[in-house]
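Shown next as structure tokens: one chain only, the form predicted alone.
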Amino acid sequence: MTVSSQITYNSLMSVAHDRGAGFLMLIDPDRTDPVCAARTAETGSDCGVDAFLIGSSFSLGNSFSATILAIKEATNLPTIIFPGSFAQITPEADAILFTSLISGRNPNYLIDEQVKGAPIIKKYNLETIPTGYMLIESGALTSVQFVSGTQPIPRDKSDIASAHALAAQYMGMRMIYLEAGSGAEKPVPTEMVAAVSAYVDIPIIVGGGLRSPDACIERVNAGASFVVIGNSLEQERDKAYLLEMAAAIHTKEIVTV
């Protein structure tokens, strides 16, 4: 793969650009096996999610890769590794989010764990999609911000998250996400994902704490290019729920000619 290719970034592009949003489940190899993991993500495809994320803040277990090779073997959709430290990189996922904790002032979260993790990213030749990576406060201590060590942005301080983002397009990333959290009690604030994207160019993730899809589509009508959907499926794992919440995030059809 060449530096200029960028085969799961484009088609991320293609189904915001077609569908109105993506839809990211996230999967935690720390709080699902390999076989339990396959069969969320097989449902998941039947049910209009457009790509998995892969990723936990710890990585307490050995079963990384081999939730990766589960889910790659159950679906035909793209798998994106979203870091938590640079152990967390294999050669069996289609992409990585080479992530950058942004909001902090962590020089780990910044750029050490980045140093040590390209020349793995190199040896493998996995494709990169670069993101700036940003806590925003959800009325709880999340995970995240308890291993970064930390402060999220403040929720209604939407122009510090509007400043942090444009540093981040000048720096030639190509996304923002913007991260409630594991365990977020309130979702990113509507109004700061609106300001965040009237103020870039470059594509807007949102993920924490988004268990509804009324949640959802506030997002999405906000601005937000992709909605990431995690811990939610833990407890609501029918396929109905997800219907209803791809059925929110995709608010254009398929046009078929």
Second form
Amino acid sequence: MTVSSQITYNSLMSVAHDRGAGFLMLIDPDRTDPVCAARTAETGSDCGVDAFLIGSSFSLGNSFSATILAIKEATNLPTIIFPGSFAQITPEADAILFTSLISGRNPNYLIDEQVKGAPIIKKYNLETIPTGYMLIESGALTSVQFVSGTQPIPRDKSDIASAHALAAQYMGMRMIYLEAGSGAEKPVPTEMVAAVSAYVDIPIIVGGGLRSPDACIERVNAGASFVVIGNSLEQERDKAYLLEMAAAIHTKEIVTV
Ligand code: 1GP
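Provide the structure of the form predicted in complex with SN-glycerol-1-phosphate (1GP), given the form predicted alone shown above.
Then the entire complex follows, led off by the chain already shown.
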């Protein structure tokens, strides 16, 4: 029996521990090309990004491999597939967020995509990071909501979000992803991040519609271990913005001896 390695998960945990929280840059292969993705990743790496999520809620995955390879050539940071479907599983990445859309009641995204993806993951010997993926209402219809055909959890129902997250923990998932949706009008409420993180013992990733350093600091202070930024980095490519976001997310100084 071969046990899947936990190298990427462990390195993420070290980042969260050492830096206060981790800065995850989302790169959508559908909205860029491999050359641009490599350039964006290199700038991100220079400015404090800790790892890359590569994925899309809609892509068929045609440029996935080339994008991941280009990012790997440009940086040494972990590349993690954040799949919108099993068609986005490719062997080049270091790991895959093995998500189940637990806030929804659509069996396709709760278990069917996972069943289709599992044999591919085994064949490629990819590290899996089992993740309870929860969609939170964010003001307007998002791509992930439309594509998954699921109802998000209402913004003011932290108790419902907490119960879902705890169920995920009891099912053995190792992360919770609180998702407002890419380009969301309103990010996941800070109160909900605080409530969920106080209720469960597994790390929280938060993403969707986070555009300012203050929005990031508030969520890290509320208990998020990782912050995902995608959209706003596609619009604001300057280093100063990236450095500000990294400084906001990294609430601890790295101590060098
Ligand atoms: C989407 O949470 C991520 O899955 C990132 O969202 O693109 O809005 O930063 P943004």
